[in-house]
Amino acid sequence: MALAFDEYGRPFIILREQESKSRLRGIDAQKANISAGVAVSRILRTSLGPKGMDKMLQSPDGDITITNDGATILEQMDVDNQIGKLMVELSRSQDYEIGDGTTGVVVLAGALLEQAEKLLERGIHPIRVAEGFEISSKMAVDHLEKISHKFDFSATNIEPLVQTCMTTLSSKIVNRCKRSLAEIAVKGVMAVADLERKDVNLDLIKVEGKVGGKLEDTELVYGIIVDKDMSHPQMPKQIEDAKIAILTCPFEPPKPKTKHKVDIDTVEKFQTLRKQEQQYFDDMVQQCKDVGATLVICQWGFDDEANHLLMHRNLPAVRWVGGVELELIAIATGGRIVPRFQELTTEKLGKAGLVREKAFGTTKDRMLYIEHCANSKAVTIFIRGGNKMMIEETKRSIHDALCVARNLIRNNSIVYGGGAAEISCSIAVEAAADKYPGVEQYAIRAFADALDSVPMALAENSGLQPIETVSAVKAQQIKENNHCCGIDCNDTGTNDMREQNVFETLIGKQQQILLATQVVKMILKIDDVISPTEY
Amino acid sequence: MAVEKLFKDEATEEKGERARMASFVGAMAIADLVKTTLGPKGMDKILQSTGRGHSVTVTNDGATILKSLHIDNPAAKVLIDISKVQDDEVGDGTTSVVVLAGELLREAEKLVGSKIHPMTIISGFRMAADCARKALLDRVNDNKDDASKFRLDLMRIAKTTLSSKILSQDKEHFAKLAVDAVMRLKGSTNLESIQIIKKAGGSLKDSFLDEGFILDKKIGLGQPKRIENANILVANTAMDTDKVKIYGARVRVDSMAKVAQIEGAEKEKMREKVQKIIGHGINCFVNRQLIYNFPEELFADAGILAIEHADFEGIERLALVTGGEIASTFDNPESVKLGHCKLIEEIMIGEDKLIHFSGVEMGQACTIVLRGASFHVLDEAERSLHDALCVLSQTVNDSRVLLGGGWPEMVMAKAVDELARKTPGKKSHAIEAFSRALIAIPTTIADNAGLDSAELVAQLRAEHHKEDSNAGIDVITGTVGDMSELGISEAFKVKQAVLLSATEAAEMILRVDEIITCAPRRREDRM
């Protein structure tokens, strides 16, 4: 423990309650941090690639999640170690930025840390290692740019997009019907994409799940599905050419926000108040009817009386619709959300070709489909599956696929998957290393080795001999000068990824390398860990 | 240097083989638990709840058993979940799905033991499941166009479903009940409109289906007990004190006289309301909410039957049955649709008085009154009947029918076996294992019936080697018999759901190679 003494030999207290804190310094601190980081990445390593395994996570409340999505695993893992938390953050930021490759980024960071440890043992200063990594990550990113392909797609030719989404989905449990799911994801993204601006707002794609049925029944609905039913059991279950009033005010007498009291002290007042009340309900329904609405969707509840009046006037209504769904409905139907009855006008109504209620299974499960909307810019992906965990995992997989499709629309450059891009980068970085004077050369070489670890893990998970396979592929890439060679995970007989149609997005890969390097740099720079011991 | 602690204190992590082991063992334990309830000679379980009163349930419904278990093993939870979904989706086969998933995992464990990678097993299972489904599709029977044959199919399915339950003694009777009830639904799967009333006393045989509607409520005091050609108004409105709904309103008075005035006004208001209701020209009024004495008296004076506190489901069903609408305002009597029925009367079942609506217009809803010796029997009878109703209502929509008694499993096993022979590579082991898991179901049925399962299943297999065999296990005589002659049928939809979700669950558990359990959330001791 660090103790400082003054000129008389008395100890200074530098940290408060020094004894009760544990402290690691210098090389020990770095090693401890590295080993923690590596431990996290080792957990994820087996989930990488199409033959990767899943993890089963039990939450503090006993709920089960089964997934092989890196970000989800780490998030639910309840990591206590500080460096472990950094790795969790790393995976999360990849998820937010790109949406896919969350496992790969952690595996890469782990490999970099392993390499760094070796260099530290040789006595190279951590900062030099970090700088070397920084230089090489730039080289790798530039190299990726060089080997990337632009590929063409258009609103009519979505095949390339589907192929890329299939690569993403093939590592998930849903790979049984990856083709149809990939198509659903791509069509969904294309429906909401703004191809001119190259932008996709994923908020417009709603992913809704319901247990039961088979995975093959998953469908893309050009419209909105709301998990609600009509407010009155006897309202019509199907409305064609609906004109929808979207309200955020309840069908109840108004409640002014200022505090007030209505004092009733005479019989007359009592009676006028009663009339007034009836008037309110009548007016509200009448106003909806007057503007020509044939369906009312409301964020709040209805009073029994209002409910009956609506039913009576033949105006179907849906109550307690959530805010997000309300917005989506407004976007899809081209309507406006109306906060007050007085502001209802015909122009503010949304239009939908068909609104219907659909029942599922044997229990009283009904959902409301709003289809053929005026503005088909909002879609819903409706997932069916055997059990709750399956639905959750499918949701996550679809999310990944959606992100990939979106990234491709933003930037249509791709690199080849199956470890091909990593191997190619590794070769490039290795070659550049020798030209570099100074200690960094070692770090750059180590970086190249670390890049190999991703294809290595892929090969290992696919049951191949890792070292043999990776070195063979590497040799092939150099010999044929073909950067498309990767690991043949599915045992198809060729390791040319172009033939196997295994693509990944350029920005996804670049982001992986940049993020991993950044985190490793951060970890390497820590030389003092002060933590309070158990209290 | 040792890795520092990565997780929180009580979190545990299990890796690789150990993790796989833990999930296999857990899943198989669950499967074995419900295994003995499978088939017509399956046994029941007693479940005692830990809650207050330690209430007891006796059942052999897989979903009910599994729902009440407190399980810590994560893989076991997956199985419980599929059973729950099976219950929600098709209503029956909740035990079979768990047993099949358990058998698949048992076979998978052997394969993993002989060093076959889980991913290979999964791809084998998938091929096998596909093939099995096709085999079933080839052999389905569809009698949708022939009404009388279709009804026979339904009867058979109902009997098959009921034969494994407590109702098996009177399955003929109950099958008829269930089929009649479902046929009235006319294709809708909404079982809400079939009401089941349980009344202890009498024997199960005394249960009956009533074409009308029975409401478990009492008729108000001094009101007619029998009405012919009733006009019914179904309402959901406050009949106690009609509150002023405007926010912030309150009564503030300065003298007793005023209180009396306001009270008078309130009374007047209620009287008006009642007058309006009477103005609809009705002679029966059913309200969801309470009816206070004062309005009740008014109704009695007008000779109107008033029923209070019928719950949501009650009025919804009643509205459905009588064809009226549920009203909450009464200002335009001419446009409110009233419900009609021929006769309303108070009837006695056991010691309880119920209100019986008969001769209703819309024949969609009906009521089944269950009688039985004890509440446990009644509860179990209700669950069994519910299973049968679910299956039947699904079958009405998807009228494809299969034979029962282990026949579908044998058909699938045969097709899968053939596939295994044709498939090169390690996958064929997995496919073969799949067929073994399928055969485990007839084996279990035979075992539970105390029969020589090895002998019977071998015979069955030989039978099935012939083309188009209808052989299955006849549990009653303990031999292999012709299922189409014995009239044992099952719905295709149920079998398909069992097959697919069991495979999906097994696949899911197989893919896991690591289990991370978070520290359980601390609960404050409530003792």
Given for the second form:
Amino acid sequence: MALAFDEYGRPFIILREQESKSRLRGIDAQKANISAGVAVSRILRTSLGPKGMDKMLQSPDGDITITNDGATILEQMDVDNQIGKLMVELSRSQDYEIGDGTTGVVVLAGALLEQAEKLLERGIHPIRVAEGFEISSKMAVDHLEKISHKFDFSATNIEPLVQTCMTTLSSKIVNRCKRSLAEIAVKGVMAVADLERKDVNLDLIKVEGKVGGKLEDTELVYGIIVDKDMSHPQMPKQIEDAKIAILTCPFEPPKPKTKHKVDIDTVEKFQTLRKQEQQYFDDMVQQCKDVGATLVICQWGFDDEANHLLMHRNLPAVRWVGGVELELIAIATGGRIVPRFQELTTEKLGKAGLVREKAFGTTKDRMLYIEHCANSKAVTIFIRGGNKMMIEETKRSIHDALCVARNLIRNNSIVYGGGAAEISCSIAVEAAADKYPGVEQYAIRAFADALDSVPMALAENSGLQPIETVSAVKAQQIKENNHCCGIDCNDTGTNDMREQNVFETLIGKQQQILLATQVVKMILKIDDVISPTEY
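Now show me the form predicted on its own, since the one above was the form predicted in complex with the partner chain.
This part shows the chain on its own.
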């Protein structure tokens, strides 16, 4: 793009390769952007809530994903449109920051865009609309703060955390086991949580899955599970009070890093070389035995000779263990990762009460359980399921539940779910609109209408009459001054979300409103789109 001036000094823009570019300006550009954003949000609208539908996505290489997690759906969709990509990033940032509410944030952004389009058609300037939305989002966030409840939990009383995690899991495919999975997630988080600092390091919770068994067999292991077995079939399958040497150096003779060549022209020389190699292996195994190790976990492999020698010297070993798993084993057992045999000392050994190998079903699949560790700050959630897709979806659901539990430990404020918080905010924003004399009051009312789209989608997905249901709940909230009334998705006979135990985290809800408003404001401020045309 270049700027030029005509003979009267008036500027005009010259586009390079103008004929190969398409250009949209003004209201056309805004409408095109809005329709792209709304199209993405409509895809996710049917996935919202406990009765939401799942989406099936096929990747270019034929892998199939079945999920109703907003972030995963948008991540796997191949979105070409730039505004569509903004919606994908919106969902991703909600996932990174909060871990839950990824569908709701996109549905809310889509509803705001739909409302903005109506205002633009009336001739209201996009910046005034954006400013009105900005004012409304601050009001909504402040109102959420007012209606939120704090609840107390402790290491012994985890029921409030479990109830909130169950709300998250109820919209997933695993909702029939939501109680047991929520308990597993909360116990896992409490095991690694630092309650004084109000911090949780989710890296210490490893989520491992194995096809076979049923979802009810999912368990929490206070230790580490490694998808490996002992390197030799005759090694002991169970070691009590194990002292573990964690090695990143290979069990083989050292190789010079420079180019080299060994000339062997007699049998004696070959025998000498073989003896020397054997001596190396002997020394390595002896070093491990001398420091008192009863189990060796190695990042690299070792050949059959070393394996036989380890077996012969009664030193069980595990090979080809990944770097991340090694770090977790080191954290859990209180050991150090040793890069050279010369540095191996007794202090660097990890300690575990029990290391056992467990076989599954009729297959030869085995896994290694490292339990009763010295430092129980690392835990594993071991998921079982009928097929690979089920396990992957359960992993995503567990991730959401872990994030919710972590957010509650950081900030123990909750709001009521089932659309109750959105309806309450909508009423508050609508009431405040009259105080603004400018054009912004139209945008503020539109924001209130957009907030109603979340409970509408919930009602629609639950097979209820959306407009009728939402207006009835809204009237009930105003009449009883009770902000706990929401959509009765599960048909339990009560609208009170307190009785239904449907909670959501306050920071998750606030983040949803702020992120959705930011993205919509950004889209509204674009009035010129120059894009290359496709041949």
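Positions refer to the first chain, counted from 1. Please read all numbers here as calculations on a predicted model, not as lab measurements. Each form is matched to the other, and the largest set of C-alpha atoms that superpose within 1.5 Å is called the rigid core.
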When you overlay the rigid core, is the Cα of residue 266 off by 2 Å or more between these two forms?
-> yes
Take the rigid core as the frame of reference and indicate whether the C-alpha of residue 304 shifts by 2 Å or more between these two forms.
-> yes
